[in-house]
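We begin with a single chain expressed as structure tokens, specifically the form predicted alone.
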Amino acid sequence: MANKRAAKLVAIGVIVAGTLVAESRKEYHFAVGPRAGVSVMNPYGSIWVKPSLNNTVVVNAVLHSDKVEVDNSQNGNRVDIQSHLLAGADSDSGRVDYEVLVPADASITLHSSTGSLRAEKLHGDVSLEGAGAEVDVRDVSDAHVHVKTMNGPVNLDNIQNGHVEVDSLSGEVTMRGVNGPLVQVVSTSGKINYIGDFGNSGEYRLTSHSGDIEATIPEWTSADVSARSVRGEVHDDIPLQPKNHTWFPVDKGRAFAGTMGRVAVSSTVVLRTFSGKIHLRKRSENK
């Protein structure tokens, strides 16, 4: 019995040792100029992008096995990073987790099928695409933010003066403190949550076929709002000044349209769903 137990422990040790040997770390440095372009394509694994302290792109990669390599290249002011799967690689052995530091004004393009995608504290354009990956973008200003995902959740936090476009199949989309000239979310069945004040003089279009839409805003918001659900319900907790003319019939419980706040600086807000529910909520003062 003791010999069998010892043999089992040795086998486990070999497996653990093999795993530790197979996992490796790589680091790459690239000198770039203003408004560089950085692309990271990663079939399996996470990507986290943060600002660097100078005009250098630093890529830290954790490879989970010897079944994957990191291809990297620089062409002028553009840096391309790609996980290269070798024969026999799968979602576990082909995983690479990236931490990437870029100049704050760099434009980034990130792709991962399974790992999380995160970008923060940048003011260059941000384009993120994933299948089931969780997407998190925060503290970004004066930039285009494009997100495309299938069923992964999307969280956008503190996006100031952004041109924001989100396309999701079924993942829940949550926005906190997001404003800009254009904020557009299109979802097939995922829920859309907006928490903010709709900025000044922007265009906000939140559309879902069967998902619910919920907007939580302060009472002092200035906006021209229209909401419509063909088969679902609509609710409005904030009194609106009714509009004299609308392009659709205002049917209580199905649609509403009106203005609130200062019309001269108001944003245009359009909320649409086919069978989901729409709720315009008043944010309490302590939130």
Second form
Amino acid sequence: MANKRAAKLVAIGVIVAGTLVAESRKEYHFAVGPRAGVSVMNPYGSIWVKPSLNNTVVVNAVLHSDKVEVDNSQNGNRVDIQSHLLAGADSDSGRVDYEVLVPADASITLHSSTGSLRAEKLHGDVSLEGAGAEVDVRDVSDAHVHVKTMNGPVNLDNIQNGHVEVDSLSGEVTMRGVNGPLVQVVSTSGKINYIGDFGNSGEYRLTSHSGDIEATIPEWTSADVSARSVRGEVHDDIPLQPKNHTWFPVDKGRAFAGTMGRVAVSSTVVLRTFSGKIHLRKRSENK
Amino acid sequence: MNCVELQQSLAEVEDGSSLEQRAHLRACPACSALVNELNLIVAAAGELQAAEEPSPRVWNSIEFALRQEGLIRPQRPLVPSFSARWGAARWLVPMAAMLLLALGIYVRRESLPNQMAQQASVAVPAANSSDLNDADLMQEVVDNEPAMKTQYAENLRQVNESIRDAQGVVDESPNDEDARRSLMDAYQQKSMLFQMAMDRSLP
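Can you swap the form predicted alone for the form predicted in complex with the partner chain?
Full complex below, order starting with the chain above.
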């Protein structure tokens, strides 16, 4: 019995040691100027971007095997990082996890197939793309935020004054406190959740073919709202001032259109789905 | 023969071996150097190893991207020339065309009111999902991201279904702006799916 336990411990030790030997860490530093561009292409693995304290880009990479390398280059104010898969690499052995510190005003482009993509506390443009990648963007202001995923979930949290464009085929898209001149989400079957106040004088277009759309807003929101589900149903918990004219037939239960709050600062909100449900909910909260 | 004529003549006899070319080359060191360089390039090109050519995958990727962009179309099979196939009977074709034209004018006069009623549907996007080759997409995924095959297949199925749904409503109600937007969105989503698959296949 004791021999068996010892053999197990040895086997586990060998596996752990092998993993530690195969895993390696790399660190790169790049001095950049204002509004630098940073691009990270990583087929397998996560990328987490945070602000640095000075005009430096710091890249910490954890390579999970020797079948992948990190290629890096700097061209003026632009830094490019790429995971270079060597022969025989797969989604496990080709994995690299990155933590990247960039100046807060840098524009970033992140690409991963399967790893999670995360960016926070920045005010430069953010472009994230990944087929199955989970995307998380938070505390970004005065910037373009572009996200493309196939089925990875997308979470946007506290995006202020943003130009936000999200394209997702089947991933769920959740936005909390997202506002700006343009907020646009297009999905095929993913659910879209918006929790916020639709800002001031912005344009909000949330569209899903078969996914449900749910917007939860405070009663004091100022917005011109149009909602329509071609084959599904719509629900509206908030009294709207009906509009005299709409570009679509307002069939009861299938569409609604109206205004709420102060017209002078109201945003345009269009909620559209083909066969999903639309629900405009009231958030019980004082301003 | 002057220098310009010699350079033009190289399109016919590229090694400068004709009588007139040789006469000019003997008297003109500049053209002689040019012909020597051309001969050197031709000789060197023949010695290039097949291994130095880009892999077929590169050409496939380029062709795939160009097809998706609509810049090239699949080549049609070569057919024998028209005159070779029809010989003396080829004069029948313009005659048949004229008859068809006359018939068309007659039919159009008879059916004009009906045609006007259907005109709105002409403005609807005429493309269908089969324009984008789904098999090519899945092959790219299998080659480059085999682990993602099931996810791509499922999303492709969903987006094709959304195209069919939206197209159905557009056909029923061509003036329904929402349905038209839904159709456009569905095509854009499909385009994005192809883009994602292609991104992984490029070097």
